[in-house]
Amino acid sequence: MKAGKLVLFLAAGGLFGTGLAVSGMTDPARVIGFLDVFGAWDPALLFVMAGAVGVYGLGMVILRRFDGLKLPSAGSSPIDYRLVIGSAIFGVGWGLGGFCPGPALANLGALRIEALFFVPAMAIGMLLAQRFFGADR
C-alpha cells in the first residue's frame, strides 16, 4: 500500500473517532438509552446518524459528479435469509453491548475495559463468520 494512501486512511480513521467522542456515541450508555424507546429514550444517536448520511450522500454525490464513480448493481435479491440472520445478530449484540464496531475500536484505542472484552469476541464473531459461513463474499 503506498504512503499516501496509508495516511489518508489514518487521517480519516482519526476524523471518525474524533468524531465519535465528540458526539458521545463512545459512551454504551448513550447507545442504550436510544434503544430503551420505552423508557428514559435518549434521540442522540438519532441525530448522529441523521449526519452521518447526509454527509455521506453528498460525498456519494461528489464522486458521482466529478469522478464518475459507478456502483456495482446489486443482484436480482439483495435481501436473503443470510442478510437478515447476520443483521439480527448484529442488532442484538449491538443492543446487549452498547457498541458497534465503530465506538468499539475507539473505546479499544482508549483502553476502556468493556471494549477490551468486547472487541477480541466482535473478532472472533467475524472470523467465525467468514469461516463457517462465507460471510466475505
Contents of the next structure:
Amino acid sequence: MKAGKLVLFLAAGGLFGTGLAVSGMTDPARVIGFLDVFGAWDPALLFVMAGAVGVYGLGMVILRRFDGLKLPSAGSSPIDYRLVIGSAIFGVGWGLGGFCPGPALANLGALRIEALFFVPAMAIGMLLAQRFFGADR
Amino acid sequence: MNHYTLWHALIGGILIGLASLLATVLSGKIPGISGVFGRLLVAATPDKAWRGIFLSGLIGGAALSFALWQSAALFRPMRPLVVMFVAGLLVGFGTRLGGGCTSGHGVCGIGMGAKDSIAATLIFVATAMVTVFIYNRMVL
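Please give the other form, namely the form predicted in complex with the partner chain, since only the form predicted alone has been shown so far.
Below is the entire complex, every chain and molecule, led by the chain shown above.
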C-alpha cells in the first residue's frame, strides 16, 4: 500500500479518536448514564449517534454517485443466530464496563488502568470467537 | 471547549461519521472498530497495515484530545477492574460473533440502512440497558 494512503488512514484514525474524546464517549460514566434509562438518564450518546449516523449515511449516498470508488455493499446480511446472540453478549459487556471497542482503545493510549484490563480481555474474547466460529459472520 | 455540552456530543459524532467515511473510501470495507481490531489478531489477514495504522491514529487522536481539552479528558471510573476484565471478554467475544459493534453496526450499518445492523444495535442497546439496570440496583 502506498505511503500516502497510509497517511490518510492515520488521519482517519486521528479524526475518529478525536471524535470519540470530544463527544465524551471515552468517559464510561457518560455511556452508562445513557444506558441507565431508569436512573439519571444522559442523552449525550443519542446526539453522538445522530451526528455520526447522519454524516455517514448522507456521505455514502453521495459517494455512491461516483464511479470507480470501491465501496462496501449496502445490503443487509441475514439476521442469523450469530448476529442475535453475539450482539446480546456484546450488550451485556458494554453495560457491565461502559466501554465499547473504540473508547476502550482510545483510553488505552492514555494508559488508563480500566483500559489496560479491558483491552487484553477484549482481544482474548475476539480470538475465542474467531477461533471457534470464524472471523466472518 | 472545557465545559461539556450536547454540542460536544453532536460535533464529536460528526467527526466519527467523517472518519468512518474516509476509512470506508480508503479501505473499501466497513471500518467498524471491532472488525478492524479483531482481524488484526488473525494471522491470515492480508491487509494488516492499514488496520494497525488506523487504530494507532485513533489512539493518538484521542490522547491528543485528552491533552488539549478538559471536557474530553473527563474520565469517571464506574466499575472494579475485575468487572472491566469480564466486560472486555464479553465485548470481544460478542462483537466478533455478532459481526460488529457500536461503530460497524451502530454508525456505518444503520447509516446505510442495513436491517441486520439495525437489529444488532437494538439488541445490544437493550441488553446493555438491562445489564446496567441490574448492576446498578443489585450489585452497587
